[in-house]
Structure formats: C-alpha cells, structure tokens
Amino acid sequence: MSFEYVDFNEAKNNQGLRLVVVQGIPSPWSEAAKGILQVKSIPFSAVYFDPFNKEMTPWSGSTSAPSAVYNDEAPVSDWKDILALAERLNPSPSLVPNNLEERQKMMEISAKICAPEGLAWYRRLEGVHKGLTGEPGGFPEMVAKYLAQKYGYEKEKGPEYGACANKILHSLAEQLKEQKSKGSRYYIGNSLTAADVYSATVMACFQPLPQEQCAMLNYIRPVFEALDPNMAAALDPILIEHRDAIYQDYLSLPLSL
C-alpha cells in the first residue's frame, strides 16, 4: 500500500487521516505508525514534521512526531494511542491479540520498545550523549544539543543509557528465542502484532537498512551504525532476522522518508 505527502496547508484543510512523520530518518515511532497503517491497508497522507512551523503544534498536538489527525477528531500522538485508533479504523487484520495474556504481554514488549525509558528512547540519549561528550558515533552537536533539551538528557546519567538499551536488547532476544523454540517467528503467539512492527522498525536505530531501501540523511547514518563491544553483543542476530522477515512479508520497501 502507497501513500503520498503533502504540504501542510493542504494537510490541515483536508479530512481522513493525516499522519506527522519526521522527514530524512527512520524515526522508529513514525516508521512503526506507517507500518501499522499500511499492514491495515488504512488509507492516509503524510506530512513532514516542521519544529519551526507555530501552527503545526496546535493542529498536530504534538510537539514532536508521529501524531495521527482523523477527520475533525482530537489529535493522537502516543504510540498506544496511534494503535488504537488504526484497530479502530480497521479492526481487521487485528495486531492486538483478543487473549488477555497475550494482549497485555504484547503492550508490555512494545512499551519496551517505544516507551519513555524504552528502548528507543535510551538509543536516542546514547546518541544525545555521545554527541554532546565529543564520543564517536554521536549526534552532531547541534542535533544532540535540540535533543538534550527535548528530552530530558542528563549528562550523569549519561553512560547509564546505552546499558539500559543493551538490557532490553537482551530481553526482545530472549522472547523470540522462546517463541522459536514453540515453533513461532513472531513476538507472541503464532501471528504478527503491533510488537513486531515496533521490534521490525526499531532496528533501525542499531542496524539501518541498506541505503538503497532506507535513504536516510547522510550525518544520521553513522550515528545508528556505531556500536561499541557491550551492544554489538547485545544485538542478537535474532533480532535481525525478525526485522528482514518482518519487512519481508508485511512491511514496504524501500522506506518513503
């Protein structure tokens, strides 16, 4: 399923879905909201985040992307709340499970993906810090000074996050060794789920695509390829293997950045 861009004017005068994407990166919350639309063939239009533009916030509600507008509905931009409306616009294919346990076992692992103090959230500081601490494989300074403030980077705290990133690393790996072991490729039970989609998406904070299936800018690149020993360690080729198969079969190529 194809999805076009528009310009932000026409974004806000038309109705449907309207999705808030940051624009060059495969942010892996905006990758994961296409993702989930586009598994649910629901129709939608993106349109590039602009920090510098005033009246994007108001409309978007949202100070930061992915935020998703339906019709004249209030904007949603929390990634469970992106979820709820896409079951909602189009319950089928579900990617929440209807069994209690293994719903709230699906939310528990996506949280640990793209929650505050997920995994996401962790490589993003490691990258804020680095960049900010003159380390290789950070983000340019300017960058990682926008994000510091953005988010809540502390410079104490700063060798804590790439050791809480490489703890969750290690759990995602560990609950597809056991599904494989069950005879199962996907995160819970034996059919995909939101949480492979934000597994699948998140991956590219640590291993990106090759530049002909994510063309992504070119400063960000060797931000989310730079690994030192202890996460290099951490990123299970299991994981790896659950994005390809992942992209694979569900996902599009190339990424539309």
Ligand SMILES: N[C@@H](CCC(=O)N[C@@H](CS)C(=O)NCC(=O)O)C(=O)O
Given for the second form:
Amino acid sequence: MSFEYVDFNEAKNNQGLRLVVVQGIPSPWSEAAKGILQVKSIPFSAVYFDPFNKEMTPWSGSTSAPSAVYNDEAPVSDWKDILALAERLNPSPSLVPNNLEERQKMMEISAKICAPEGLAWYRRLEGVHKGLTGEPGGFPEMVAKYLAQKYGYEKEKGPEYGACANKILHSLAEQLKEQKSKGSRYYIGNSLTAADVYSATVMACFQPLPQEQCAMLNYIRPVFEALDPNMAAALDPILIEHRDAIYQDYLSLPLSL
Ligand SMILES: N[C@@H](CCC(=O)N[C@@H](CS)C(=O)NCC(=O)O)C(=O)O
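I've shown you the form predicted alone. Could you give me the structure of the form predicted together with the named molecule?
First the chain shown before, then all remaining chains and molecules of the complex.
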C-alpha cells in the first residue's frame, strides 16, 4: 500500500490519519510507523517533520518525529501509542499477540529497540559521541550538536554507548536464533508482530539497504554504515537475514523517504 506526502498546511487542514515523519533518513521510528500502517492497510498521508516550523509542534504534539494525528484526536508520538492507534484503526492483521505472555515478550523486545536507552537510542548517541570527538563514523558536527542537546548525550558516557547497543544486538540475535531452532523466522510465535517491524527498520542504522532501495541523505549514510569491530561482530547475520525477509514479504521497497 502506498502513501503520499502532503505539505504541512494540507496535512493540518485534512482529516483522516496524518503521519509526521523524518525526511531523507531511514529513521527507525518513522519507518516502523509507516511499515505498521502499510502492513495493516491503513490509509494515511505523510508530512515531513520540520523542526523550524513553529506551528508544527503544537499540532503534532511532539518536537520529534513520528507523530500520528487522527482526525481531531490528540496526536500521539510514542511508538507504543502509534502501535495502539494502528491496532484500533484496523485490528486485522494484528501486530500484537493476543496471548498475554507473548504480548509481554513482544513489548519487551520492541522496547529494547525503540525506547529511550534502547538500541536506536544508543546507536544515535554513539554517532553523536563520535561526531563531537572527531572519531570517524560520527554525525557531522552540527548534526551531532543538535542531537546531543535533544536526546540526552552525556560526554562521560560516550565510550559506553556502542557497548550498550552491542548488548542489545546480541540479545535480539539470540532471540531470533532461539525462534529459528523452533522453526520460526519471527521474533514471537509463528507470525509477524510489531517487534519484527521494529527490528527490520532499526537495521537501517547499522547496515542500510542499498541507495536504490533507500535513497537517504549522502552525509548520513556513512554514519549509519560505520561499524567498529565490536559492533560489526555484534551485528549477527541473522539480524540482516530477518530484516531482508520482513522487507521482502511485508514492507514496501524502495523506501519512500
Ligand atoms: N517518539 C519516539 C522517538 C522519536 C525520535 O527519537 N525521533 C527522532 C528520530 S532520529 C527525530 O525526530 N529526529 C529528528 C529531530 O530531532 O529533528 C518514541 O516513541 O520514543
């Protein structure tokens, strides 16, 4: 299912579901939100997040992206709230298991990827640290400064960020291997859940899809591709195999950034 981009005024004046997304970067939270809506065939229009547009934040309810604004309801921007909104707008196919234990496990894995102090969070701070300390593979300095003040960068923790991300990569790979040994290619049970979508989309921060499929800003690609030896070792091939299978079977390519 495809979607179209509209400008801010059109988005504001429209009804239905409007999704504010990051432009030119496969930002995991934005790509996961698009993916979840597409898997569930929920129509939406997308609008690019503009941190300089003073009218955008009061409307979207967030200083970041994504945000989902449905009709005249209060906007939602937390990944859990966007998932809950999608489940409400179209319960089927459900990306949240019915079984309580499986649901808890699914939310636990998803939080490891999306929550503050999760995988995407630490990977971003790792790139910020490298950018601010002049190490290769970091965000350009201006971007690093912007992200540092916005997303909780602490200089003294700089060297730990990569190790924290690696630990999570390791636990995700372990979960996929355990599932594989039971004959499943999904994180939970035997069918697609939101955890699969979050994992597939966050891999862009470690091994983005080729430019033909993921036409991202040229100064961000080297940052997302930069892997020090520990991170390269933590990025188990099963994570990329899983990503490729989920994109092939459920998500849209090329990405629309
Ligand atoms: N709202 C998300 C987090 C969203 C987020 O961190 N968005 C970043 C992605 S890099 C963003 O909008 N960055 C662009 C900016 O801050 O200008 C959540 O559920 O925690």
